[in-house]
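The form predicted on its own is given below as one chain in structure tokens.
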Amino acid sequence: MQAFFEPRRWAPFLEPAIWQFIWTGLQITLSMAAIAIIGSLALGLFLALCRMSRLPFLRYPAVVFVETVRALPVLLLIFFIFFGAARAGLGLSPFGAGTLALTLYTGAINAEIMRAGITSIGRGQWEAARSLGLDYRQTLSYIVFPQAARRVVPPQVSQIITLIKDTSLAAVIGVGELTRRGQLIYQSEVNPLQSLFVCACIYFLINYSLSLVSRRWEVDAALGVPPSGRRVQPVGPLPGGPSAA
């Protein structure tokens, strides 16, 4: 423990060209989960559409494709894409692996936590809509989506914290994130403890407020508060109605 707070070996991160260094690895991590989150959100919808759709030849590549990339490590889907894509000549970069792997294995998982959300709403809403002249689509985008959206919030937050911390795992084809830059300080400054102490901050700074975002949305949503912040205030009786008799 004593070596852990060697003055030495935290010297390093009183030059800027190291935080400058960390810095640039922040960067191509929040890059990389940032690229995945928008392609895993996209994919995941319309895999959940694909996979509650009556049509066999829709329906039944998407339980394929969910159940199989869903099963497999990330870490060997990173490895399966990196490697594949160089010996079919695709010219995928390490990044560009990296970055497809993750938004693939992330977009089966959102697949089925976008499919539980809209499987949650009652079937009599459905029935209501149709009853009131809407087709599928219209009733999917105004009545089931918005619920859906909300119900599905924690979840999705906790799949994009699990999806920032494996960025971390595309160090081991050469992506140089915030993991494999803290390797390499530990292996010029001979400080592993350190550098890594240094990384494993800034990952739980991030995760952090995500989590809290999280919870705050879990609150708003048990006391019905809207997106905008501003409390919903119940509809009082229209000019002429009963009351006002």
Given for the second form:
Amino acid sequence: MQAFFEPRRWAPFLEPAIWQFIWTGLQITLSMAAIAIIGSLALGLFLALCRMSRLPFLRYPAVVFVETVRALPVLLLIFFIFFGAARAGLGLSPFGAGTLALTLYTGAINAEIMRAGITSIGRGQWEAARSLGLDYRQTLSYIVFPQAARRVVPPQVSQIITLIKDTSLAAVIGVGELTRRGQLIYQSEVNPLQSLFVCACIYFLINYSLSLVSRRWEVDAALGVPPSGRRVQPVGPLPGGPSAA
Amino acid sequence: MLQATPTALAGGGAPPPFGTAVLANLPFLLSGMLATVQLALLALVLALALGVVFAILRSVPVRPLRFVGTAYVEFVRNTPLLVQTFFAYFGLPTVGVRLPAFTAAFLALGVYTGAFVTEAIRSGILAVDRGQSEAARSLGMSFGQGMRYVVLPQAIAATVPPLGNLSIALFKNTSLASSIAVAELLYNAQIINSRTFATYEIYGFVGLCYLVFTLPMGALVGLLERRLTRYR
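The form predicted in complex with its partner chain is what I want next, because the block you gave corresponds to the form predicted on its own; please supply it.
Then the entire complex follows, led off by the chain already shown.
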């Protein structure tokens, strides 16, 4: 314990240059995450719709893709895409390969989250919309999506947290993101415990804040507060039984 | 000690037929698979043990203990497993704890998964409404009978599927041990890949090796989920 607090091992973190170095790494981590979040949400929605389609040539490929990719380790996907692209002669950078692998993996998981969200909207909603004269697309976009979107937010946020943690795996193929830079720092300063702890704290701050936002959303949703609406005092127990929050 | 067998490309001749690299290295890959399974099983035991202990800590009415439980869960769940693995393998030696790579990977995986197990168990306990045990008591059941026939079946039914999913995630996460040179499946695949350049073949085969475990586990969890809903 005493060795952990040894001042000379913490000294590097008093230099602005080290924080500049970390900040650049954090920017790379966050850009990977941002690209993969947008890509995987789009891919997830597409796959979820394909999987619920009545057309077999859309449904079966989506089922095979989702079930296979979900069941593989992310690191394997990263290696497969990085080394596979190199083998095929495509000049895919470590950043590109890592982001693509994370997008595909998270996309497969998002597909299942969104499918669960959409199927959780009761049949009655569909029937009511159709009997009011809305067609399939109108029902989906005006009745089902708005309700499903709100239910999907909490699991989707925890998937984003997982994604941010998974960006660290890109360090293994040499992307200079946060974890890789933490390693570079301790390799020259010989303070692995301290450097890795600082890195862990940065991930923690980002992810814990996200989880707090998600928890507040869940409470609001259970109370029936519209998004960005005024919070009201709960009267009696929350409707809908105990939530996971 | 098993070694990877280089199969070609060094001489610059025609590449060997598809499948050669895997066949020539089958024992090496299988030894990696064995290490993966061992690592997963050992880490699962540690994770379950930690999960039970910290789930209890998180529910006792003693504030400092509860804080310890919450701190563990929140910090560990919100930081990457890779950082924790490096912490155990490269960091601990600087405070005099020198662990072999396999042990460091086991420790990191167990501690990481333990935080998720803690939450799974805790939400299983919270999922059973207080009214259930009160109703059991008012029907004349003893405390033990109420637990045995009313509360525990529901709590376990609510906990088992999440634990199954955590086991699948744990199995996949063993692949991170390759980053500290534990000779498990993915690490051995990397070594063969660097010697044979049979990238698609090697990683394709290793992918199948993971699927052989994760797909049946997923099917089992789905089955349990459907069968256990009658207890809820």
